[in-house]
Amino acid sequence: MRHLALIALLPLLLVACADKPESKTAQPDVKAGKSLAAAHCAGCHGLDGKGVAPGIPHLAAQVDEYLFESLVAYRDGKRTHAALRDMTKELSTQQMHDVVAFYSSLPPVERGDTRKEITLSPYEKGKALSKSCARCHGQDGNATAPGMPSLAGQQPRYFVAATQAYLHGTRNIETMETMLRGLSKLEMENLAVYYASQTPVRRGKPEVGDPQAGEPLTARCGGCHGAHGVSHDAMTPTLAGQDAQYLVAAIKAYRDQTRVHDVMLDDNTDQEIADIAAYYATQESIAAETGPMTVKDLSAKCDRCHAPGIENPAMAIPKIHGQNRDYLIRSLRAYRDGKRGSSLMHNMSLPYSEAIIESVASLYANQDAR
């Protein structure tokens, strides 16, 4: 259910599912759409249907019902955008109906540039920064040097969460400041994909602690850590397999308050932290992340509704290739955040879900309309 069960939600990011669109009073006017477009619509969308700057959507050769319900929603305000709202109130249901079937009409817009750009997906993106980790974290985040963390399959929602604490000084190693530092949050999730995504390798017999004293005193880590230290949790991560002098510090460091956390442990021994750093030292790891989310996984799962010729009586579905990126980055960002509702989206509720944003956008803006 990993990054694949993410993926599965893709296909209806852009999908709209609103009411059934409200009946028109005679068949669409496309002359007159064309005069009503030149007066309420062409200074951001222009006649030709091409938006006039990033962030405005075409709408040239756009599916008809799509572009009508979308109106109806700012009309309704299930969609926010305050000069929308003021311009279809001005419009009978007629009037939109007619300007929808101007534009519908139109042929598709054609990129200025016929280059096809490589598209890198947050795998692909976060592979290349890893290089810069790999001196003390291992090619694939498998470090060997004790007391340096492994970071090959852990949780993306952790990884991303303590890069960020590094940053912000509430975890004080002044070399991991300095990497990070000139790193986006976009890259950080990019990186949290790759190393979600790669096979951890268990860490030799531990130097310090009992495994066996240990594991009746994990009882209480397994309820967020869960069994053997394998977090099925994105924001927890997974204590299996990690160094277990790592961990030794990180706990005490929890225990001794220089790290907060308001349900880490605080009375154990310095003897009960090395046995419970042990134990999970010796347990085996999986990878959060099923392997790498390619563009190919990811433009696979969004044309199951967005290819070319697929139609569904029950649903309008727009025509997102060679759409204008800023727009389509904002559209998914507004249904991931509940901004934009609809009977058939879902949340994207990973921190690295801008990264499988970008990647998405960028696909299929680059991509010739269809």
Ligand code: HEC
Given for the second form:
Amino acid sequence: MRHLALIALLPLLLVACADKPESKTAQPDVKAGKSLAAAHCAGCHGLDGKGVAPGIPHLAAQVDEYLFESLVAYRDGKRTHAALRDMTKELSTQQMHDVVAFYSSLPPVERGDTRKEITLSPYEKGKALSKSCARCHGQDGNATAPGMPSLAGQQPRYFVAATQAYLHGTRNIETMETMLRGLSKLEMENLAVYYASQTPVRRGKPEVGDPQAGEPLTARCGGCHGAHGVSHDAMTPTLAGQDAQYLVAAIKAYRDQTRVHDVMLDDNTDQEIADIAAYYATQESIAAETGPMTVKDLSAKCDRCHAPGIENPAMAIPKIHGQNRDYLIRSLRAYRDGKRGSSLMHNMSLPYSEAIIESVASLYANQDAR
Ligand code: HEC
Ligand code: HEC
Ligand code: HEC
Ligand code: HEC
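Could you output the structure for the form predicted together with the named molecule, given that the previous block was the form predicted on its own?
Up next: the whole complex, starting with the chain shown before.
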């Protein structure tokens, strides 16, 4: 029975395939494509395939199958851009093949400036910026002065949130506000990546409290701050290995509401707080980040698919070397924020912070197009 049903279906399936609008109709006509481009596309993409403004992608020498799939994606609403949606609705499948064949046949866009800028990773930028913090927080973020917080291994999103709290006055500490004033949010992210990647040094006996007495008191804290104070949540600080006096001051500040946060409340006595601090200070901590450190490490993942000359029969992979920087940033954000469908691969391979997106975009924009 099953076989019979399949055989009956077969002609139908064949007809359906032949009707598929994406299938190639005739041989693409590059000349017809050029006229179409001149009439409809050149205002933004140039007749040389070079985006006329930042944020408009270069199309010259781009993989034709990828260009075609992009047009279909705009037409079907899988990629959103109002002008392109309207335009692609007007084009026949044949016309799409023609215009795409024209653009992909053009020579790649030359970079105006042939010097190669050196692109630094967020880690490298953060390392350079951290020089001005070392005096208090230690060279690698392991602070040694009593009362001074360590930054080594700290969770990166918490780190950025803390810097914003000083800048916006919700944590009212003048030294820190002065230190951070003038640094952009992107620079804070770079610092966060650098510090998160440093290895915390294990501390000896604390100056305050009794670790053994503190341990049972931390039962309510572990759900958020992690077992033994090693947080696995990017927004929640690691407490393990933190300076004990700093911990005492911070917990008291929440209790006395001089430092306010909706989830952090405390009703412990001063002695209990000292014991909790002693317990956490003496726990072993780990670096929150162990990701790629240099731009080369970052792009190694991408080059598995995007390196020139790599062909993958399973997917149309665009060229990204020499692409417009603003456009690269835009498309990477779109993948990250789920605004551009398609690649599961990108959800897996893309690191998420703005700082990382900017670095990777600069790196590829700065390569010769091929
Ligand atoms: C009003 C300006 C404008 C016009 C006109 C225009 N485009 Fe675009 N095009 C853009 C912008 C902006 C993007 C990037 C949109 C996005 O972020 O997805 C884009 C993206 C594309 C992409 C995707 C490229 C990639 O690397 O993913 C293709 C293909 C494309 N356009 C082809 C065309 C063709 C063919 C025409 C003419 C029929 C055309 N465009 C007309 C502005 C324009
Ligand atoms: C003059 C000494 C000093 C310098 C220099 C300094 N800090 Fe601080 N930092 C402090 C003190 C003191 C605190 C604790 C403030 C508090 O109680 O909230 C602190 C707290 C922090 C915190 C919050 C830590 C936590 O666990 O919540 C971050 C993040 C931070 N500093 C980042 C930096 C960065 C980045 C720099 C360099 C741009 C820097 N600091 C330079 C003294 C300094
Ligand atoms: C519901 C989750 C949650 C629980 C439970 C919790 N915390 Fe927190 N804790 C946080 C978050 C989130 C922050 C960051 C708040 C901020 O940005 O000021 C924080 C901040 C802290 C800080 C400041 C760290 C620093 O580097 O400045 C200390 C110290 C702290 N908590 C100790 C404790 C202790 C001790 C307990 C148990 C008695 C506890 N927390 C229970 C979520 C929690
Ligand atoms: C497994 C293969 C694979 C890996 C790994 C990969 N990509 Fe892609 N990339 C693709 C495919 C396929 C597309 C086309 C997806 C689509 O149609 O939107 C794409 C599209 C892009 C685009 C959009 C280009 C345009 O013209 O619109 C950018 C930018 C990009 N990738 C950057 C990266 C970066 C940066 C990395 C490394 C962090 C990376 N990719 C890793 C396969 C991959």
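For clarity, a rigid core is taken as the largest C-alpha set superposing within 1.5 Å between two forms. Worth saying up front: this structure is predicted, and the values here are computed from it rather than measured. Residue numbers count along the first chain shown, from 1.
Taking the rigid core as fixed, one finds a CA shift for G204 of 2 Å or more between these two forms.
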